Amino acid sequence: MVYLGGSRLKAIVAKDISYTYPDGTVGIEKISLQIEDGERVVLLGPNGSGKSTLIMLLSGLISPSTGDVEILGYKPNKKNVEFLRRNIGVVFQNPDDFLFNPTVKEELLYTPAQLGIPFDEAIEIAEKFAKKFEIEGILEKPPFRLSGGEKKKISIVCSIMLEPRILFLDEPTANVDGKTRRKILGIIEKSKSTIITATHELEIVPRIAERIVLLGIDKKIKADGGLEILENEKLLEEAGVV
């Protein structure tokens, strides 16, 4: 945990951000949010509430149509690309959007290579995480031949193996079997990163979050607080989560 002047360092600061897609679809509207270093935050909301769009904005993968985002004190731009790559990990909702190398092993080595990490060091890191997450047996397989759960696990390993300061997870437990689900939740629980998880699954929230940002179908924040939000059934109904 990093403290400055008696308070946590701001990992992410978003001020009045909105995003409209090229076809005119509103992604999110007028959201302001601060996330402190070391926080575990869940973006909770129904499908279509803008969770994935907000993940993309807060991670710097897309730029807001209006408003500003700062990540670890930096505004996302071409000058800060390498810094952000080293400090941010993103797991997409659909692993097929992320996995594109010929083999799982090459997937694990891709990001270290892009960041200039020596090959021997990258191999050592990849082997360590392959053993830790029990994927040694599929290292030579092409990602497109893996099950959905295996793909999800690989995408998470690729994102956490360099121990990013901030980890974004978009529906990490969606469409996986029980064993993979438990493994993914264990990964999140043990991580030392600042973690922002987008989900609509109420039952996993107490395990992975200390703070809930509740999004409604109108693409706006309906509530921002602790786990007590889960006990407010009326609020959850209004947001469309239950």
Contents of the next structure:
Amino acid sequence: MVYLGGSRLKAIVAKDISYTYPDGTVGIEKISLQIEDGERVVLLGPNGSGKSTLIMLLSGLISPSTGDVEILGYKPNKKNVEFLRRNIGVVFQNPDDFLFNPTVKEELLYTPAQLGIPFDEAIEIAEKFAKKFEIEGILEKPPFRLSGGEKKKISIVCSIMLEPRILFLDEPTANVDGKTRRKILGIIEKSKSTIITATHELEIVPRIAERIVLLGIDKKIKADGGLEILENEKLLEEAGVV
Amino acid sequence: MDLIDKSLKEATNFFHNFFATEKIVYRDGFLQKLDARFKIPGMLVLLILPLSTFDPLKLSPMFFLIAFFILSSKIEPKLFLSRVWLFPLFSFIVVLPKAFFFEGWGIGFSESGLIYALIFSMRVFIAVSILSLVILTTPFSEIISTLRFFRVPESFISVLVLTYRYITLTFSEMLRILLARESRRVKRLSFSEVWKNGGNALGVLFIRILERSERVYLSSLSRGGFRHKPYTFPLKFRPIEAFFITFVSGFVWWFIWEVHV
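After the form predicted on its own, can we look at the form predicted together with the partner chain?
Now the complete complex, all chains and molecules, led by this one.
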């Protein structure tokens, strides 16, 4: 495990990471970041600033073209992939990318099955979360027949039901109605995990973050600090957020 | 809306619905109650049987068998037929030329060729119906679980899971493209424009599928793995499974005996 600064465990350490897509498009450029265990961070930036790419890199789903990423003290590789997947939840921006099983019930049981969690235990967890998030009535439905808000809710439930130590949320409140939005924000507020949320919606930031990493359209970090960043209109304007 | 778009939209809807069986799969019916590890091999045997004969008298009892399964499994006959009609019709059209032959400068008609085409389509109908019954009454995870139970190679199962996963993705993407095109069309297109636009749409479809499939792959990785590992349950052997085995064995014995006598 990596302890920096002497106290809290570093959940994520990224050193000079860059990512270039196979077609030559730059995803992010030379980003260094340290996120402590239990911290709530918002990756704030305009469309195309590399927030989603950064989430993929910090969650270990893709490897950086240059630089290094350490998650919970481990460099992602084949040997520790199971440990990392057990401890990391990722909610994708588009729930259609995330939900690929024939029914909602099978979606809920997918990750527990992959991680070898006994069936009875998995069913118990799935039922508990289905009740909590009021999705009991749609358990036998295929996900592609659900509304956008329901899909988003299901993908969040799938990611948090095993209570991961680190939770990544990519635009969690985009394209959802007010009720679902309140529910999602409530989940984030109550969660004890380290939460990294990518968003361009300024109004939700104070509810879900204690730290803001501001990304600019040049795919670099413009600012990294507390909620006071939200009051710096000039900086936000430069970054393209407002 | 032109013919190509309309056909593509219909085909997309048809295949999309073919794999969406949530209404029936959890009903309290005969086939639904069976343990998939007895049901799938049994149905596979029944699927192979009609392929061994061209005799309509030996094939016709299969229709009664299918009707029995449809009714006992609480499947609406209309819904069932709407899922399977296209396949025998398509095969009939493909085989129909066998009923015609060149006679000097004209075209002759062969009754035996027509009978062949009809029986061929009958066999296709039976095979597709049995396959459809399995899909309609068995959750996908149970089908995969059964294949694992019978030690089917992992690579085959992975291909099956991927095909299933991406088939929905492909059709939903195609439907989205078609609807977007339709919403932005302001004039009737000429024949050449229809083909040109169709080609463009197909190109866009491939690019979008490729991009989405990468995201789906990453999401499956984020959820613990790429290879699908469904839950497996203790084998159930109850009176219903015993009845099914006896029923299928009796039918097979009768069919083989009928074929050879």
